[in-house]
Amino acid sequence: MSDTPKTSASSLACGEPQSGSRRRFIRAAGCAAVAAALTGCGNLTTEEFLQRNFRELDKKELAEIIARLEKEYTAKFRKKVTVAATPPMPGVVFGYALDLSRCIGCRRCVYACVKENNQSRDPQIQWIRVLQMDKAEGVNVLHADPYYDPPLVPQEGHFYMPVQCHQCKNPPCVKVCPVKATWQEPDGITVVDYNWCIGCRYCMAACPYGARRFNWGEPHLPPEEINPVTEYLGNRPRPKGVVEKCTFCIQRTRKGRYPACVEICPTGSRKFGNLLDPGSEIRYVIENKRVFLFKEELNTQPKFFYFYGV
């Protein structure tokens, strides 16, 4: 966007126009406000709000991008932090499978996730939570509890049900999206362009599965504990304001390796891998163990299956 003006949403408001005609410096002025109220980011510069789609960007422009936002975290977080754009592999859907007859209810898999994926401290970001449910009353939402706390787990007389973006083939949240933020790639993960969300949250409530994280504050990440390898679709850090979910560590998976919290599993209940081998882990789950999806009924298709190993 050659003809818009390099230039702070501030000083735009309260200075002259540094280049360009006067209509161009009142859109870009008014497009900035228009951003710093629906997203309570008053430092947005005009070419950030500006910016197009992700998926509309050319090569140029994209690595552009990425050079910028390399620049202003490494310079937040004083370490060098860089931000990729890997695409999707060919041939490849990924799926995720949970045993339930395994998980002990630890919670070590959210830990990895918010070490992982950035997310932030305070306020408390989680993209996984656990529910505690009843032995006595099977899958059941009415009686689970997120928020058990007991010495030891897992506890007698219960299971646990980890729950996070399913990946669906078929997303509610992807249609809601007014400014289309969101898209699922070929690979099969909805993904978040969070220059584009305008934190509106008619995602999260679309979504069956309680997935998405709006951004109510000022994410706080430790420069100490952030993870410098980000994507730019994935785990780099998020402005307030916007809604953040899941992505099956899009930074690990493109490249070949689990994600976090599949890899700190103490007991194997996690397993993932592509859908379109006939020889991966998934596959054989999926074909050889008892299977079921959760809120099957709203026909989301998701590609996240629960099942019973022993």
Given for the second form:
Amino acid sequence: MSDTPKTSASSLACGEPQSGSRRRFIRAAGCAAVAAALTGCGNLTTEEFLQRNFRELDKKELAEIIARLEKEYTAKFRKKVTVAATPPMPGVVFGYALDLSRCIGCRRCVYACVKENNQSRDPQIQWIRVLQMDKAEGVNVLHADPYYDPPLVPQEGHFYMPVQCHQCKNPPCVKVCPVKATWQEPDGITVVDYNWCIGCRYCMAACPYGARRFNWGEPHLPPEEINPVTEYLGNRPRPKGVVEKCTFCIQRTRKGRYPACVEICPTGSRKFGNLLDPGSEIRYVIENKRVFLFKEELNTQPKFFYFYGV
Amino acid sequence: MLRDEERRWWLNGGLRLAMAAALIMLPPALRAADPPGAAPVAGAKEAPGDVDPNQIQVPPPPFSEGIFPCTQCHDGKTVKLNTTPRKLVDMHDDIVLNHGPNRWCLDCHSAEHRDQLHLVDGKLIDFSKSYLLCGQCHGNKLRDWKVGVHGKRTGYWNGQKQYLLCVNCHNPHSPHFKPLKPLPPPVPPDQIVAVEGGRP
Ligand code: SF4
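Show the form predicted together with its partner chain, please, the one above being the form predicted on its own.
Starting with the chain above, the whole complex follows.
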């Protein structure tokens, strides 16, 4: 299958595909102005409008885009914000395991994720959802409550099941994206190019785990709360109208660190590592513990495993 | 004349010396069969992906303020040794011992070497190695802890990691994990309002 992304809806408005159009920059810029008028994307700059899909960018283009984004974010948040495009490590496919016998539903992971990954505080966006389940029912989404709020957890007769992106090996969200704004990287992380996403939300409908979030409103992130170490395909600030999701903390894990949710969990329920390394803790879990896949029958082949550690 | 306590110490030490000598003379294959507690955590090779001593850092034990070293008071003079199991009064009476039936202080704390703990076989260990003591009963947990599956690891998935001691999460006197207050639930979708141009 070709890797070339289809032209975005906004560029179709010009009646001409984008690739190769830089030669006639003036004409393209004029076209952009027309397109902006036609499609209502008036707040896009010409550079943004002409920007190609992340996977088509050459080194120079990428460097220019990163410089532009860093400048924009630094001005907006009034502190130095860096944007990296760290490549995947060779020989690494990430896997995650969560110990259902230990999670107490304290939601520390939810907020550590929001902080690390610069989710909008208002309107609220959270990538991790912790489901309170009935012990009598087992894993049954019809008996799941994400809004539980007792004074103390865990509550008698319940167990807790945090859900986030399962980084499927066979991801339905990637299949349905009409513009190829989302794809699976060689290390198994499914990412989104926020500059290419057209906001159609097909991926959200396709995801059986409810793991994708849409920026319905202008995301609000107080400057004092921003994590300034960002990744192009990860936690950089998102614009309104695009979809976002868990990336296994791509900005941390591609540099060897554990994801933020792993490090915050007070019960040590969260395990992370390289599925290709036979000595990793993730492989130990898979080989020695009772493991199950959520909605396994859908053949999404998640790289997120639930297990019983006791 | 040697005091009772001292005599016991020498006897104990001498015995252990003899045992060590015997071990050295054993063929290497047999020597490997150390008593379970004696094996340093990094040397034990029972599970794949065993911890690398150079890559693991364990934090210091979480002592209550000013309590350590125990020999500040338990020096054999200020507080006399009393090995009779009893309810403590005046000192340490805040400790609730809720850790299985019929436990008492000196099951784990050494009577003769107050700044150390002891295993069932009498071997003394530092507080920083308390996982060896816990592992005597909770062997499967110790095994999982070594490979990073029980308890929390922080740091680098492909490099240096920090561990926690068992006692950093489980109060050894009352080890059940304490309930926590959950952080706020998510805002239900119908209550999320997007404001044009975002919020200030
Ligand atoms: S922080 Fe750990 S224990 Fe708390 S909800 Fe998340 S996974 Fe469960």
